[in-house]
Amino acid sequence: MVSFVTARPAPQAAGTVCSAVPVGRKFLNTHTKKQTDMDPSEVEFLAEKEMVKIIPNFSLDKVFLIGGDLGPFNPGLPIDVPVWLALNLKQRQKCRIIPPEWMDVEKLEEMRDLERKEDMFTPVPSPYYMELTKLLLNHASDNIPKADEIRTLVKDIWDTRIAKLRLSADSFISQQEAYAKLDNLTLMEINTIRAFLLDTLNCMYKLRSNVQ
């Protein structure tokens, strides 16, 4: 028999205040610095809620959770689950977790040089790849073939939309531009520049304010 735990409950963030900042003519909603931004675990909780496909080896009916109905399951038959779940029957040793299909030597590797090669930002296969990569890496890796070189190929992924997204703020900086618009950007990948952007549009408005 196996017995299902609820997903973990989420973080909980510190309540936020936002303020009107203008920066040219138009306006950027801004937290207050006495706040904080959206904390990494928080988006890593997002993504447990991502489907994956795993290979139970137990037989139960299926289960009715707020999320949606799950199973049943059948032992060698394929199902799709939360990542939360997936993790929890992992380390009970009740599944074997299938990868998703882009977290593959090869498709890393052509997803890599596609975002070296390019100067936009290109579509990636997850909004949570990085996170998802993270989470299975760490408690499913005998499950995942090559998996030191899918971490290393997701980190050099990482690394360079990054860099990226550094030259993309700075030249949005010192152009003094009132707004931007980035496509194919995941949530973590925003909160990693979403303090210093706002931290510095604020002193912006303020030089601005008192030269004027």
Given for the second form:
Amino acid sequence: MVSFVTARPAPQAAGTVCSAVPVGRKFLNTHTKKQTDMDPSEVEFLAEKEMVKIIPNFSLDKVFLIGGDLGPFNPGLPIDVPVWLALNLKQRQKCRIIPPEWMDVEKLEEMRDLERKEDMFTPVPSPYYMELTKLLLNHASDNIPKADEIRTLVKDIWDTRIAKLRLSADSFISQQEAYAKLDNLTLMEINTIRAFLLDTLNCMYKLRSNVQ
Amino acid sequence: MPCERKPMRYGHSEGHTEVCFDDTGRFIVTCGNDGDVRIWESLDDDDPKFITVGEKAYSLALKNGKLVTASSNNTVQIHTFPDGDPDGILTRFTTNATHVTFNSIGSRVAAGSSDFMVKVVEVSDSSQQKTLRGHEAPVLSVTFDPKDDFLASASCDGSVVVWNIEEQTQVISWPLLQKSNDVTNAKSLCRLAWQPGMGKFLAVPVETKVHLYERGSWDHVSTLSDDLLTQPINVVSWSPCGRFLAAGSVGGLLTVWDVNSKLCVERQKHEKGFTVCSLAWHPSGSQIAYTDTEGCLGLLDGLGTSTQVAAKKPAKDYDDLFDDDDDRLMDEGLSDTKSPAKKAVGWDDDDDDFLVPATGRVKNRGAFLDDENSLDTGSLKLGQDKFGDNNDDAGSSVAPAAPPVAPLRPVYEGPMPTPPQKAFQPGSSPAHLTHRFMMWNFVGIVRGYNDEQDNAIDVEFHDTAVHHAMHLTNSLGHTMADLSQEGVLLACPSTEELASKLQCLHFSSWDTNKEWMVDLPKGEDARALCLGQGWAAVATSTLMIRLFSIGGVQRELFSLPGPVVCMAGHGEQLLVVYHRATGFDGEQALGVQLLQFSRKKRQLISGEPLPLSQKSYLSWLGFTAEGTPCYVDSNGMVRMLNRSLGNTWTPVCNTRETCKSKSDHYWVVGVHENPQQLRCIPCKGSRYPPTLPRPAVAILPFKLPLCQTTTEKGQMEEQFWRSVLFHNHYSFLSSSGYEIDEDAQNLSQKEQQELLMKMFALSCKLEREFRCVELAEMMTQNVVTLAIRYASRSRRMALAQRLSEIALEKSNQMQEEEQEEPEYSSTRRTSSGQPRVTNILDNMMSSKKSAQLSSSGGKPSKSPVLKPLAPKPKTKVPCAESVFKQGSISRCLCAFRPKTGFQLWLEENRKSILADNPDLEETDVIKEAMGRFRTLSTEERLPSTCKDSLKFYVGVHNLQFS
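What does the same protein look like in the form predicted together with its partner chain, given that the last one was the form predicted on its own?
Okay, now the whole complex, with that chain kicking things off.
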């Protein structure tokens, strides 16, 4: 029989999952943490609510959880479950994970090329693409064909987007604009730059106001 | 001229390929794009001798042990034959030669080249060359006049030219062909051919026809054509006797004409439709070798004996040739009957050929008449022959008016039989694949690997709780597998030494021996197998089905009426599909048997035809998880057994409707009735999924193909009938003694009633009151009450009135049932209990059932919904009405209280009993009647008037008690 974890472990503050550590991280850490800050692990926690298809190898009736009912689980039959449960089952070898549709070398290559070509941010396949790639590839790389290529491709997309983000932040500051509008940013990307950008702007404001 | 087309074989790499026979006819010699000349002893020669002549060989000619080839180094070279030693270079061109040919005696070689020139070279002395200039494009082909005066050539400039060799001048030129700039772009290779012997005709392939030009006058005297020839003719060739002309065309059509009659005597199609680019007659005239542009070599064998006869005397004068030939052919036609006497005549004839032709002829006639009755080649031909004879006597020899026509093979144009589909395991991909699924079912997946490194079988279970995954080496070469919760069943076909084997891995066994194996008798091959609960079945090539227990005990065996197609097992049911007959025009004629091995072994479906979609074959067979037989045909139509409609098959889903592209298919792996799921694997562009990457299961919904499902009414009707169909298994399961999920059943009943109510409301809205009543008849009593309320609220009093009648009827029925049940069952118990053979198993079963009944006994009375939707007995309507008028339900019940089966029977049969024994007292009558009644079967006991209603009770009774 399968026993479920009924409580989902909340993210540890120390756990950094995202390798793309924000540039201003050190700078940021020396300051007191603000309300607006969001740790990468917290973003990841949110990403774990995304649904993913698994093929269970056990049989279980519906389970009733606070977040909603799951199941019934039929062996061999694909079913949608949240990522946290999928990973938990996978670690106990109770299922195979079917990668999301976009997690496919061809589709990602197309996306990467588009991302490189466009000046603006292109729509991403999933609002948690980075987190999901990390999570699934770390825990279920045996269920994902061409895992290494996918890892590289997603990293490429991420790098391109972050570069764009920095560039736009740069032009935003250099042109002394009052506001900027950025579409198609994911939560992780916003959080990567937010703390640094806000602090920097505050600093600059201070410096500028001192000058005047 | 019936001839046999031998299968094509690989000769050279693809590209232009040429063929010829050596002088003796012993060898077939080919050259091709790979630059080799191959010498084949026969078509089956797997190790032909080869001579490499260059990078590419464009053309070859062979005569008197000299092999002349045109190769890619722009030379025409000689090799000795058959040794293959180089024997010098005959001539050179500035580009490659396109065609080389010998003259009739082999002293000269003519070669045409892409540099517009034709050269004629003495074989013995290559310095003696004659160059024929005048073509304005690459030369396509060259041919010598058999008398060596002329030479004909065809060129890409569209002209066919006859040259005087000595004077090196053009005699005549015809603009016949389409112009092109290179041999490779030419529509046709236009291989000319001069009639051997006297060289009377020059044959020129022009588009789809062959023109014959007369030597000397150079007049276009006749044209050979055939309706079937739609693409240009590439090459023509005369038979050695000069009587037949063979042509090979683009698109692979081979045609042989009799030149005298201008009739087509033989047609053959290249098996793959590749372009024929060379053909050669065997010196005997009985075979034609041909090659195609893909480098393959083919052979037509057994070309009419007439050609052989004609070939026997090439030296003879034409007139004689034709004259005699007709007689001979008649004889030949007769010899088709193959009687030994005929052969003798043939022999005689040969001897007589030169000596006494006249007597030979008379003899032939005699034989011919004698045999008239035994002729089966057609009397039509006979008449023609006679007619031909007369003409011959008159002396028209150039073109005999009525030459013997070798009849074309009779063409049958009626329905063609379909090749019967091979036996297969449902849920497996084809056996020729190296990596394949041997079985994918509810339980798990069996994969077979058969490549260089490994011959193995992987067994994996969907539910790891059943068993862990297994890896077996497949040393026996198993090709069939089935998987159940209890074991894996494997079978291999027999080899030369080993018998066909059945192997069972009985992993659920509680002892230590988890495996058993059985050899099938010699000459018997396993064709299909399946596993049920506690048993295994294997269908063999001897049209037998052998049953085994899962532990390996041999059980029953029985014969099938036809070769098995596939089998499926579930619980105690075995479903077998076999070939019932030969199907025609793409249809399969399949039959199906459904057997049940429960306590009462019986055949539920005994060899009825299995309905398939048009021109389709069976692609999957199995049971739903709940145990209802189900199958899928190659058109993607899923059909399910409807047990409540006399075991008919209802289409429940068309998987092709959901396919995006035409080549996509769904590979069905399982069917579930509750929840309604069709589990299948979508396959892009194929019928079967690959083993890697691991395919994912998709779920398709069911949809009955009812009319107008876009409308609300159609949708609800579809839902209702689908719900009814997919809940048939409850009644089946309970009737065969399984426990059923009562909650789910009640839920489904509720769903059906809700749908009925919705449909009722819809009909009400549409003012269809008659339809409302029809729907109400399908409802249960409680729902009818609801319907009455609905009707009265929407102010349809007439409707409400009718509905209340129905409601009353239904309540009556229900009470009847309740009262009838105990009474009837008691009578049956007593009456049928005695003669029955009671064994231990029997008692166990019945006690189990009664216990089961008592445990759920409270329910039926509480929930009337359990009652199946059966047609009500119409005869009772007036009674019910009259009772309704009196307004007393209790009285109605009294009046309606049904009699026991015996009472009813007695009423009917009292007269006959009294007639037999008129002096009996009332009590004696009853005793006598009791005696008679006991001897009757259940069916006969039913009095005719009440048969309908009682049958219904019996049905209900069986449902709840058996």
